[in-house]
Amino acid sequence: MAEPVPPLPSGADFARQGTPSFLTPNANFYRIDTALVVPQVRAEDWTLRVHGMVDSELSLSYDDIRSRPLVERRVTLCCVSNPVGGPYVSTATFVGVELADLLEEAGVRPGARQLFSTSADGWTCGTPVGAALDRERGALLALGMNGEPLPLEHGFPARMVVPGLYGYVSATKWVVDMEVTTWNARRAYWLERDWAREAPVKTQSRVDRPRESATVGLGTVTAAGVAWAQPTGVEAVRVRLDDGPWREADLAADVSDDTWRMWRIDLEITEPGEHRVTCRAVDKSGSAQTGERAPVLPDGATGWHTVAFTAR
């Protein structure tokens, strides 16, 4: 039995106003990976090797992991290739063991900087050792997702989940090997393709309603969307109609700094024709989401999301 997360508070989303549900169903959870064919590893055949700059190498079976204390964590994951306003962000309740427990049991040696993980299909990932060991961050070796074993396409039998980092440096699916090493000793798959070595999640927000090119009636129009700033958390979302003043949106219940937060606001549309709605988030450190446009390469897109719509 896993140590459960608290129940979701009422008002955790504004799904009736157009946001996603707070938890993303497994079938709808975004998937980005390099696997042409989803690896199919039987639980009874799976082992995880933890080695490298450690005092004691570990070789762990699926039953070994399941017999350890399990914890639940709600985490929003997002892909570095997500464009501004894009769909590659989702939230789930993951169940697994503390990654820090495994690494501390192995005994990380001084000078180690990278946790170099490898999936069953040979894909590799480099994660900062400090992030994997940070208990406040709460990195997991996850076995379950939203009350079920991990789906095949999301990493069964086991995957890494490290809040606050883009997936390509943190979220190895079908993981079978973890080598504690340095940055100079090993170079992961995407690092060889000119992506950044370390990739903390950038504060972002998105307009989900109205949809791009939608037609709405004159009068009160509800705009709604999501914002995320893991692991700092979202403090505020500000919304602008056309070139008007920025206004504070209403926020849904604050579930966790490691998860997204929904927002909504009523806008008064008095003039027919084309209009725009733009959003920007502020994290709990007081830092506002930048409006400067940057592409996804090398460490994630930036910019404010704007949706154009028509009022009649």
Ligand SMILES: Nc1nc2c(c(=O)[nH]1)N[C@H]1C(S)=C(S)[C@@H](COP(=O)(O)O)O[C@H]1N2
Second form
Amino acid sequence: MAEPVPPLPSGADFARQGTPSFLTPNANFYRIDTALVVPQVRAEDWTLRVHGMVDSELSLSYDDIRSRPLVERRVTLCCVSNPVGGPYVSTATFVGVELADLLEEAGVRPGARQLFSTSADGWTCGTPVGAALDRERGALLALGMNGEPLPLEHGFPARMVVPGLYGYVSATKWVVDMEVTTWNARRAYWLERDWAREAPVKTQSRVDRPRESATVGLGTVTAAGVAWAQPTGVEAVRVRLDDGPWREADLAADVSDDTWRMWRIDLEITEPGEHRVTCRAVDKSGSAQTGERAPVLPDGATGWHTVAFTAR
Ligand SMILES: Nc1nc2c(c(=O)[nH]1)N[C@H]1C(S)=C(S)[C@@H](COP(=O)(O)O)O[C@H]1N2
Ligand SMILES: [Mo]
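Let's see the other form, the form predicted together with the named molecule, since the form predicted alone is already up.
Whole complex next, starting from this chain.
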């Protein structure tokens, strides 16, 4: 049995107002992988090797992992290639073993900087060793997701999950090998293709309602959406109608600093015609989401999300 997360508080999302559900059902969880065909790895054939700059190499079977103390953790995962307002962000309750436990058991040697992981299909990923070892961050070698074994598409039998880092530097699916090394010794798949080595998640927020190009009636219109700033957490979301003043949105229950937070606000629309709604988040360290536009390459998009709609 896993050490469980507390039950999800009621009011963790504003799904009735148009946000996603707080937990993303596995079938709807976004997917990014380079594999054209999903690797089919049988649990009984799987082993994870931990080696490199360690005192003692580990070679672990699925049963070895499953019989260790398991923990549950709710994490919002997102992709560096997500454009402002985009869909590549989802949340699940993952279950697995603490990555720090495995690495400490192997004994990370001084001077190690990169945890270089490889999947069954040969994809590679470089994670800062410090992030993988940081117990407060709570990286997992995950076996399950939302109460089920990992679906094949999401990395069965095991994958990495590191809160606060974009997936391409942290979330290796079908992971079979972890080499503790330096940055110079190994270059991961997306690093070879001009993406950044360090890729912490950037604070973002999104308008889910009204939808782009929607038509709404005059009067009160409820806008709603999501914001994320893992691992710092979302403190506030501010919303603006057209060029009006920024107003504080209502936030859904605060579940975890590693997960997204839903927002909603009532807008009074008195003028028929075209309108715009824009949102921006503030994280719990007091840093505001920047409005400066940056493209997804090399380390994640920035800018505020604006949705245009019509009232009549
Ligand atoms: N083996 C493998 N793992 C991978 C990838 C991949 O292409 N192959 N893509 C990464 C990227 S870019 C992201 S954003 C996350 C997405 O995980 P998901 O598909 O479960 O949402 O997985 C990461 N792990
Ligand atoms: Mo990604």
